[in-house]
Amino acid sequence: MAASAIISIGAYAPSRVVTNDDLSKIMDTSDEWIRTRTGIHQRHMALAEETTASMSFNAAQAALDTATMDAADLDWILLCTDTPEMWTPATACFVQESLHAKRASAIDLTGGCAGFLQTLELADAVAKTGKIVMVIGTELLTRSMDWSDRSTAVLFGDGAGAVIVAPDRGQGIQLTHSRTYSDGSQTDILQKPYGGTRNPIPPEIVAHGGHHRIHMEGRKVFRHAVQRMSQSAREILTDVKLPVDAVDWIVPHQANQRILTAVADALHIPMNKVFSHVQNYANTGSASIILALADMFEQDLILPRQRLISVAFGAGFSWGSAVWTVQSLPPTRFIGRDQ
């Protein structure tokens, strides 16, 4: 049966680091308040001249360079983000031009924090036909926050990741199996309501930045995230007949530490098998799983023949899981990884 594989990984985190203490100077919060509730110590924030497209380009170019591949070889650029360069054209088109990927068709997708796994499932199907796909997960979230709302603004950071997906030739990370889901009946629990055709932005809301406010019912989001990520992980393990104790690593969406710990507990997986660097990067949305993978490879945490499970949950609600088999270590470059 045809398969595809991730053959290269590129990641980018902006050089500007904002600590919890920095945030305590502009809002009613403290390092202790943020750490105890989220596990987050700091986050990376885009510089004034950076945009979603420029961060995406950095990650994509890193993936191409480390694979010694020319952008002209790409057939598709699939870019997932909730913070696009502009409404139209697609952010992927800006990246395509910057890369000089003249042959690639370029489109944007959005799926909240589960968007990367959803986009990767589409890329897997395309790559199985023989094509080469660049998948980018990217978010510039810190420019889309209401900085008077400590319940949400402290959670997020900026970053971009890119993977090259190609027909499986026995190298890289084989995309063994995936399951993704959505439940549109839950859209009111986690959303950023203003700015689309349903809720145009009133001038009086813009005046005090309320158009950036994220509506999140924290307790409900926590419960749904833990239940749905753990359930989808159980289902996919059943699909591939893989016992939980045979999993070498869980590579989760880096939402916050409380969610990661609760998912591990629900799956009866020890925390030393659950990768977390949320303390240094916060929640980077659709970029977070790629940043985590890149960090793990650069720290030599992943070895050939290991089995990885990735899980994610986000607005929509959308969620899912994937099983990956490490056939060989893909070339990886992480620009801006914390030392």
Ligand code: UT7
Second form
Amino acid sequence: MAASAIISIGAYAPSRVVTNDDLSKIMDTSDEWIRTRTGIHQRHMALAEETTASMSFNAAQAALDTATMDAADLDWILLCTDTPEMWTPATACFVQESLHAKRASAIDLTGGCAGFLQTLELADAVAKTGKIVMVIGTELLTRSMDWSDRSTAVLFGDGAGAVIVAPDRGQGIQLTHSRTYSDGSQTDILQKPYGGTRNPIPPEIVAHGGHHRIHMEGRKVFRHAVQRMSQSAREILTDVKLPVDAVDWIVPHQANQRILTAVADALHIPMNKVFSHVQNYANTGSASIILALADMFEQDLILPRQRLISVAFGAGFSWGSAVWTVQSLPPTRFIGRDQ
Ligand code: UT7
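Okay, that one was the form predicted alone. Can I see the form predicted together with ligand UT7 too?
Every component of the complex follows; first up is the chain already shown.
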């Protein structure tokens, strides 16, 4: 069967860094609590003039430039975010214009922290028909945060990632197999309830910033995340008949170091095969797996012929896993990467 491949990677992290100590000056928290409960040391925060579209453009242009590709070659722009530029039109249309991607059809998708793997599965299907797809995952979560809610505000950061997916010609990262899932019976455990048609925003909530509040039952999310990421990783390895020890790297959604450790334990995979940079970037939602991948390639951690598994879990609930085969090192540029 025809396959598709990631042929280029771009990533962008804003230049402003906010440490745990910085947060402890504006809320009742501490570096010690955040580090021990999450592994996070700092997060990147968009500057006032930055938006979801501008960060997406930076990542997408980096992916094009590093591969010396022309935006006019793109057939699709699929942009995954939970923090769009505005309600309508799609953030992807703003990016299409700034890239001058004249031939591209552009839409947004919202999938929580699993959104990138879900969007990539769709891009894979489109690329197998011969088309070239720019997949972007971007979050500007710090601008939609209730800073009085310490249990959530410390967890997230801003970032943007982009991968170009094309028909497989033996180069880059082959998208070997993927399975993603949703369980809409769990929408109440992790949600940002205000602002849509169900809960228009009451003025008294706006007055104290409560419309930005993400409702999250952290312990339940934690439990579901570990169980479903481990299970989907096992399923996908069974699908491709690959033993766990044949996996060279796990490239997980970067939510919380304790979640990553628990998933590795459940899969009996040593931690030195589980990539984590959650300490530097915190949880960047739809962007996080692309930032992780870009960081790994920039650090020369991944070699040709290696097998990667990516796993993600987030609001919805939606979750899933993907198996990727590295055929050659894709050109990669990560703007604003922590050295
Ligand atoms: O992509 C999926 C996105 N979601 C996630 O990744 C979240 C998954 N869940 C988690 O990572 C963890 O549940 C959290 C990190 C959110 C919370 O850790 P926890 O160990 O489950 O703590 P908790 O919510 O049970 O809170 C324990 C204590 C509470 O105090 P009391 O009631 O024991 O006195 C909280 O009020 O910690 C307190 N607390 C804090 N203290 C200092 C909560 N947030 C903070 C904070 N600083 N930022």
